[in-house]
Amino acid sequence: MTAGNEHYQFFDDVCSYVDKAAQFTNHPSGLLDQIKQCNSIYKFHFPIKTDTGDYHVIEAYRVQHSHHKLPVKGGIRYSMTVNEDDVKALAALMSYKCALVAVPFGGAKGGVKIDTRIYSSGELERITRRYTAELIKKNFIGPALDVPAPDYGTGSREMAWIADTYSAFNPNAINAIGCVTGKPLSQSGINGRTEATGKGVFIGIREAVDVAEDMKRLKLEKGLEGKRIIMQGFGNVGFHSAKYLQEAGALIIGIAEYDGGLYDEKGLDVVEVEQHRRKTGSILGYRDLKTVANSASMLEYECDILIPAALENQITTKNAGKIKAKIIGEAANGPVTKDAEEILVERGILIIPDLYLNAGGVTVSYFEWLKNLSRVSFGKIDKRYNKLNNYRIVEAIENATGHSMTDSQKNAIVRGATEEDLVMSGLEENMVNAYHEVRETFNQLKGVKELRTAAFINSLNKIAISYLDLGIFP
């Protein structure tokens, strides 16, 4: 599904975005150099014994980009595309992303170079536990040091293995469970984490299309209703993004996956497509729709909003001139290369950058970490009190007005907030505020042509303040 194989350095791209944004700040050059660099890079190899008795040597990484705040935070990716440059770039993006949405972490990222399809569950468990053990040896994991999370190729299962391994090595650490986020609910995970990134993508796009003057410039109507959307990637992020967008009235007219794509101008039922995929192992064959064999070509189909939710380097100089979408929402990390972005912006296409748009995952991971440190679920202490208090208010209103509410009306008012309610409320607060802060910077500073540059300016300013307050750069 890769749109282009042109060789480029992802980390250099990220640094160039920082340099571009730095022109609109007054921070010392030495401080900017410190902010750009990765503080710690750990590359290592370890052997695992397969089910057949063979031995495979695994290549792995953990990069801590910035220690301006601790712990550092970032996912662990299992993929054959893992390399040092990509892990460095993704770690750097995490630093800027956390700063942008006011999550008090430094940035990090991990990667294990494997094809998960060729390993059994038992083999993947051994790889994950050994990877964790290697991180423990070098102090590259811990609730106060470095807190990983799921990424491409990993999920709650792998995070549970990591938490269990860390706890076994640190039996007296009361906060050991906070060493990783994205865990299953049974292992002190948090309600809403699975859909968090997709929910954040939805909120970000919703905010963007709700600004009438911006949509007028793109010759689009305000709001999501009737917007034609093509999704590239239908994993956890892609599915949940599409689901929330569809529920808000958008039409998901295309879904591109690695083995082919689906297209229907009338719109696809996202939940039905996911159910079909779970039954058959593929989105192909849904309602006997004709398969788009070259799914990368769907990036060039006509639509209002294109959402790359797969891997980096999908929109390059080779296909940027053919993109027909008016808005690109970067649900994946780095799906649009720097050179491609210049072409797209010149053509008047609005790009909602990954730095902001997929920050929902780390935002809710932060809430999970807080839950683990406090050792109590959100809402558990005050839910019943709030429910009883709300019931008294309803009774007072009924007595004062002489009008009785229906049971459904009472229940809607009286119910106390669940953990998921509070998590989603916090997520929405962060995403809404961050988008309008970025847009304000974009509109205020002359010479800023992209939302991405505005986002990096805001991030740089926040990280710089952290360093300056430490007295490192007086």
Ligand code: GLU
The other form holds:
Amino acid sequence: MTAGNEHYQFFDDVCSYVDKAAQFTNHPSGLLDQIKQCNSIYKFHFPIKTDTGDYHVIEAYRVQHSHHKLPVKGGIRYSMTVNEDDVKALAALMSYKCALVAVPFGGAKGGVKIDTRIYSSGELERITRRYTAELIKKNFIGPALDVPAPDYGTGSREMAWIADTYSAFNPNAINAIGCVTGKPLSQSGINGRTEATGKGVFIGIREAVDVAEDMKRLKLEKGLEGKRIIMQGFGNVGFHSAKYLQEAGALIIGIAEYDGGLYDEKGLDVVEVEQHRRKTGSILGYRDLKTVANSASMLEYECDILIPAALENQITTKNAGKIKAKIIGEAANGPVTKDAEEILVERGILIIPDLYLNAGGVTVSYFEWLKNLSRVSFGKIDKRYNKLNNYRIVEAIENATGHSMTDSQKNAIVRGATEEDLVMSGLEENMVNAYHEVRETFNQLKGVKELRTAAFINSLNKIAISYLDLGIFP
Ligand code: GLU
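Switch from the form predicted on its own to the form predicted together with this ligand and print that structure.
Next comes the full complex, this chain leading.
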């Protein structure tokens, strides 16, 4: 599926975005240098014994980009594409992402260079537990220091192993369970974390297409109804993004995966495709649709919105001139390279940037961390009280007006908020506000050509203020 250039320097691209944004600010240059650097980089190797009795030496990383706020936060990626440059870039993006959506963390990222498909779940558990132990030895994990989460190739299962290993090494740490987010519900996870990134992608795209004047410029109608979408990647983020977009009336006409793609101009049913994948191990063969063998070519298909939801370096100078989408929604981190972006923007394509669009995951991770520190689920204390209070209000309205409501009307009003309601409401609030703040910067500052630059300006200003308030750069 990979369409990218081989010697791609992702971290350089992220630094260039900061430099470009910095031209629209007047922070001291030394402060900008400090913000751009990765504060701590830990590269290590450790052995694991495979099920057949062999030993494999595993290459791994944890990078903490910015300590302007603690803990630092960011996922752990399991992929053969992992390298130091990649993890540095992803860690830096986390700092800018958190600042942009008002999540009070610095940025970090972890990576383990493995092909998850060649290991059994027992082997993956040994890799994950040993990786965690190595982080503990160097103080690179902890609820007050550095809090990992899922990323490409990892999920709630790995997070449970990390939490358990950390707790075993720190039996007296009362906040131990807050050392990682994205855990299963039974292990102090939070309702809505699995869907969070996809839900955030949906909210971000919905906000963008709901601005009629911006859509007019792209020669598109306002709203999601009938928008033709191609997804690249159908993992947790791709699937949930597609599901919410489809529920809002968009047509998912193509899904590109690493082993091939599906295309149907009438729209695929994403839930059925997911069920088929769960049964057979692949999206291919769904309803006997012809497989698109070269799935990378699907990035170039005719559509309204293209959503790369897999890895970085997918839209490069090689294919940017051939992209036919009017909007690119970066659900993945870094799917469009800096040079490709210049070509795309020149061609009038709107890019909704990663540091904004996929920030829903870390937003809900923040809520999970808060839940872990407070040891109480959201809504637990006040749900019943609110329900009773709402009931009294309904009763008073009925008495005052002489009208009685139907049971379903009453239930819709009186029901107190569940944890999931509250999580989704917080997520929506963060994503909607951040989009309009980015758009405002984009419209107000003359010379800003990309939403990405506007997003970096907003982040940079917030991080700079936080350093300046520390008095480090008087
Ligand atoms: N890996 C996700 C990201 O890139 C989530 C990070 C988190 O929840 O800490 O944003």
